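Just the one chain here, laid out as structure tokens, in the form predicted on its own.
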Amino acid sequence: MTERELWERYQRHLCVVPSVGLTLDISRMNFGADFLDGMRPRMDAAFQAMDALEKGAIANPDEKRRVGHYWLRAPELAPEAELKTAITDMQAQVAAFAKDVHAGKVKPAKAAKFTQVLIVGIGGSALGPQLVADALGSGRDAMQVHFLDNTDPDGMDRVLNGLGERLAETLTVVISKSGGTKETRNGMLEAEAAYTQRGLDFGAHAVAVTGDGSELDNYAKGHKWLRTFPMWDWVGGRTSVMSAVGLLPAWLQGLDVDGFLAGAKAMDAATRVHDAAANPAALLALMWFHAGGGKGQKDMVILPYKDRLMLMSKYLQQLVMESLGKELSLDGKVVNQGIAVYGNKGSTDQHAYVQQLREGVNNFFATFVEVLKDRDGRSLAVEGENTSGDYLLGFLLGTRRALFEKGRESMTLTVPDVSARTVGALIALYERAVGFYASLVNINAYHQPGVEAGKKAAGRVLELQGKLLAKLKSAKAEARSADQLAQDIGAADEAETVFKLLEHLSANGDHGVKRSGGARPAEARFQSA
């Protein structure tokens, strides 16, 4: 394809969304002239399914739930007046609470006011707030935000020790819809212990975002926490950033929440259009289908050329992979769908994995994210008249060209800036693209049975650990191998898991397990210290 032909293809296929200043360029995706027309029946069905979803149809048949994250930025579209009221009440309540915190009306007992926010959550209860906080935050924020988003003891120590004396002026927000998520429960207990160690009443520094009547809801009310805010079963964790899950941290941080919601609402309006060529979410879904043959055969590489969007790929990993990585179709057939997502930031990527993208295995398609505005104010000329931002764009366009020369497909999203409105629009764009793609390949995008299977397996592992510890304590003097102990507790076919548990127990002093013998698994012996 000549440069002139590529220019003409660019103009022909460029999707422009004036309401949010976004464009989507699909010209470097190598779909044929008849692809879009050929996909029209499937896309029309996807449009109809999305319309029904927004009107309140059951869109998650496995759990018999509606899917209502689109109503969070347009409460007037909620199918019942009660839902509209619940959403608007939540929005007003989180805004008023944050205002009272900033004004010192809600304050800690041993400090003048709250200056820090500690978010305890995992998955969608952390990734969305993290993306928003990092993309929109600054040193001028009303409060600084920190996260406990894993059950890694050392990771929690780093955050809590980093807060140090500021824990007295830290408001902790614990987020869990069910209230039974173990990683979040653990983070909450670790935070509570840190407050107690400093002579602080945790409840006087804590807020919950959770489902009504959940374990967390009952715990928070029983321990007289400052406040609880709602989560609903019609909002999934990975699409919850515009519920109290994301709005409360954003308000506390002092971000432009109204702009964030307005950007998402504007993108929703643009992506309801039943014309794929004019609908950026439909085009994304169609390009994903084209690139992977409708079977996820190629990975999605997200390359935002902006430091503030560095967490975009991490956020999209969950949104895309948890939504689309499904074993069964809606008809119950084994399809093993999904799209792997990874990414970095430009131009860091050029010093990381672009070498492989250009010359290695061609198993991906890239999405470049270009931000037109470099910074607030004028930039320094670093070489001749060129600024650092000029170089950043040069690297983006150069990398895109280098990939195209080798037949590597890519799309380019261009946005005006990294404002609250733009971030809201980007999130809404990908939420709907995921829903469209799920319809194209006939899967349920709104459940996660694989995650639940992992949780059950983890429960079994901890059950084995309990049996192991009981056995070791009852036979204090005798050092035994992993095989022997596995047989002792009736888990002979799980000897490897037993060995891994013993290896971990003996490396930490929490349970009094000692290891002796050789380095190989068969040589190792374990006993109660």
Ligand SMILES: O=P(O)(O)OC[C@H]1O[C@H](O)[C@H](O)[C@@H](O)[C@@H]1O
Contents of the next structure:
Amino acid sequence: MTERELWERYQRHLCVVPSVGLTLDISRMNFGADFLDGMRPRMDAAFQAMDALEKGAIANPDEKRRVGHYWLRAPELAPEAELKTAITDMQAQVAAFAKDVHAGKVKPAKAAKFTQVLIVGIGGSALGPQLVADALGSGRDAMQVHFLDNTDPDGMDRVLNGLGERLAETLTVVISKSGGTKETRNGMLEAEAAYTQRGLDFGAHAVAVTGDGSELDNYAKGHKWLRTFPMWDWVGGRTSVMSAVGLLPAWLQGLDVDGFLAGAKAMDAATRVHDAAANPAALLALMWFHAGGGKGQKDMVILPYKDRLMLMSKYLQQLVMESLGKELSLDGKVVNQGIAVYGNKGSTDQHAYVQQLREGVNNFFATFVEVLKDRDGRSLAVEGENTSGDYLLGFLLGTRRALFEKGRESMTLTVPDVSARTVGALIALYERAVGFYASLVNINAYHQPGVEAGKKAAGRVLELQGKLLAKLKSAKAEARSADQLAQDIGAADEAETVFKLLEHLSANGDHGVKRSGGARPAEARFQSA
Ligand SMILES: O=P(O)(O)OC[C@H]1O[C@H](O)[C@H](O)[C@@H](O)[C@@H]1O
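The structure above corresponds to the form predicted on its own; please provide the structure of the form predicted together with the ligand.
Then the entire complex follows, led off by the chain already shown.
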């Protein structure tokens, strides 16, 4: 295709959303002239399914749940008055609570004001707040935000030690929809211990966002925490950033929450249109389908040319992969669907993996995210009249061209700035694109049965460790191999797991296990010290 033809194709297919100032350019995706027409019946079915979902149908059949994240920014669309009230009440409660915190009406026991927020959560209960905080935050925010999003002891030490004395002015927000996620429970207990160590009552510094009656809800109430905010079964974790999960941290940080919700609402309005050519979410889903043959054969590389959007790929990785990575279709057939997502930021990535994108295996399509506004205020001329921002765009356009020359497909999303409104719009765009794509390939986007398998297996590993420790203690002083110990606890087939457990136990002082013998598994001996 000549540059002239490309320019015409660009103008013909450019999807424009004036309400949020976003455009989607699909001209560098090499779909054929009849692709969009050919997909029309499937796309129409996807539109119908989405309409039904928004009206309150059971869109998550396995869990018999409704899917209501679109109501969070348009409560008037909730199918029942009680739901609408629940949403508006939640919004009012988080806003009022944050105002009281900022005003010092809700204050810590031994400091004048809360100045820091520590969020404890994982997956959908962390990624949204992390994206929003990183994209929109600054050193001038009302409160600074920190995260515990793992059960890594050293990771937690780093955050808690970093807070140091400021723990006395830190409000901890524990977020878990189910209220039973082990990583989050562990983070909460470690945070609690850090407060206790400094002579601070954790409950007077803690709030929860969780489902009514969950383990976390009971713990928070039992330990007299400051407040609990609701989370509902009709909001999925990965689409919960506009529930209290994301709104409470955003309010506390002092971000433009109204703009965030309004951006999403405007994008929702634009993506409800039953005309794929004018609907950026439908076009995204169709392009994903085109690129991967409806089977996820190509990976989605997200390349925002803006530091503030660096977490976008991480956020979309969960949204897309947990929603679309499914074994079974809605009819119960094995389909093993999914699209792999990765990315970081441009132009930084040009100095890393873009080499492979241009010349290596052609198993991806790129999505460039272009932000028109360079910075607040004017820029320095770094070379002739050129600014750093001119370079950033130059690198984006240059890389895009270099990929196209080698037959590598890409789309370009252009947004005016990284404001709360834009971030809300981008999140809403991808939420709906994922829903549409799931319909196109006939899967349930709203459950995650595969995640459970790993959790159950982890539970069995910890049970095994319990038996192992009991055995080691009873057989004191006698050094045994992993194989012997596995047999001793009636788990001969689990010798490898037992060996891994023993290596970890002996590398840490917590359980008093000592390792001797050689480096190889068969030579190693373990005993209780
Ligand atoms: O919010 P929680 O119930 O603690 O869940 C946190 C996360 O863990 C689960 O394993 C799910 O795969 C995620 O979708 C969820 O967001």
